[in-house]
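In the block that follows, a single chain appears as structure tokens, in the form predicted alone.
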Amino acid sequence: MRVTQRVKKILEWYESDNPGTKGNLARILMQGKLGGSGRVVILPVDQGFEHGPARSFASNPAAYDPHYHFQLALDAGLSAYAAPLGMIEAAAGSYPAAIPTILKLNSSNSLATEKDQAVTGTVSDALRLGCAAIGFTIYPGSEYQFQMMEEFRELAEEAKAAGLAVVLWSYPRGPLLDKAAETAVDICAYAAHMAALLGAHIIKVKPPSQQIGLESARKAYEKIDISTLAKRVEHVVQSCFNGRRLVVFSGGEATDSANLLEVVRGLHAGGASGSIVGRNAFTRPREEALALLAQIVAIYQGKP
């Protein structure tokens, strides 16, 4: 596989990562419209787990079908296709290396009452599917939250040590923390930072607010400039050792083009590796869908 001098500088950031792991991070590097750039855009679609069917597929029904993902990625020039088993299970036959996928191991449901994901998929699985990573998802703040990084660990372990990277959503929740304070500029850069500690190859957080979330925060931030979105997005991406992880930002509830679009030139502007967008491209039409991830791509790639 070509590598650019970009792929080959951050895969030099890897430092312990077997030369399996590092190809791996390569084929996601590499792969799409954003392939050598250093700059991602990834298609998840664990929504059906998170929200239930018709929350997530009815307004495009075409969704409901696991090969429009694969094909939508494909067509898109995405980086990856992130998904649980059952959903590349039914597709990933007739997209062998198509296309990077991101089997994710951990879910949980709109029936829940606790803050805890169940752990729904192997290492063995994603091997035998040939997905390049695995993902997995933490709640900082939950009851839960050691329990949850104990899982990650041993499920990181196992795939690093079969040459599979390891992507980590991050996000913040639980009983001392509101709605707004899920995506505090704080509490958003010590999820990630967390997860760079816990030995993430690519870290997923949700864009940060300008709110701090941990008063006994407040006084570090009067010397940090948060004022606008693309300075909390540097913070964010230096509090991953000073840059030295892949930090990529989720696109967040359904919104408009125009607000979405106005969001990742923010993120791009402070140094993201990209974003990971779902329900904002999957329950739109296809040629809409098509559209809107091409702009996004686009302006990653500097685009005005």
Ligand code: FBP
Given for the second form:
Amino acid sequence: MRVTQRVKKILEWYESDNPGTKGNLARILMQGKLGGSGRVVILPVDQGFEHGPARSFASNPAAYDPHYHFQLALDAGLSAYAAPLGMIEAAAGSYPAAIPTILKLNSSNSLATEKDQAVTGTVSDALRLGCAAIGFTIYPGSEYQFQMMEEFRELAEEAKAAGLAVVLWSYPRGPLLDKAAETAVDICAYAAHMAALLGAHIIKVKPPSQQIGLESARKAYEKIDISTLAKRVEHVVQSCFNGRRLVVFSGGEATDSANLLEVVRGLHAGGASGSIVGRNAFTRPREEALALLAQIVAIYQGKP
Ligand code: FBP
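Switching conditions: you have the form predicted alone, so give me the form predicted together with the ligand.
Once more the chain from above appears, this time first in line as the rest of the complex follows.
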């Protein structure tokens, strides 16, 4: 596999990783239309678990089919496809080595009363399915946060030893955080930093708002420019070892294309490594989704 200078530089950030893990990071970074640029756009499809099948797939029934998502990610020229065990098992055989996959190893569901996730896959599943990485979610702030971090520590250690890359979704939620605080800029940067400290290669957070969530952090933010999304993203990226980790931002609930593209422009301007866009892709009819994903990719290619 050809690896560009930009990707070589990024791989140097991961000083302690073995050739297997670096090779799998390179697979993701060299794939698709953004291959070699150091930016990525990833399709995540774990929303069936998180929000239920009807909310996720009824608006575009073709998306009930696991094959649909592999094909969508491939046809859109994306960098990787992330999903829970059953979703990947049901289609991986038809797409061997076609696109790097990320096996999501834990999931929550909308019936849960607690802010926790069940571990639903293993590192050996990821290896058996030819995945490039494992994916895991932590909820900093939840009553179960330390348990989740400890589960992640064990799985990440195993994955790294097996030469896989590790992607961590760091989504603050819990009794001290209302909905607005979950995306407050200080909380988002804090969650991203903890993901870096936990050893994630790729860190996934939500786009940060201008709000401050922790009173104890307010003073520190008097000296930090958080006036635009780009500035806030810059701050989140800086919080991840001064930009020495890949940081990607989620797409969020289905919204109109103009809104989403405006957010992506801010993410790109702030130095985000990319986007991970699920609902805004697969809830749209395929042709519309492909057109939107092409626009997102174009923004990360630096096209206005
Ligand atoms: P979306 O682009 O659909 O927001 O996907 C990103 C994601 O992290 C999914 O992997 C996950 O299922 C979902 O967001 C969780 O969303 P929420 O926090 O809104 O329940």
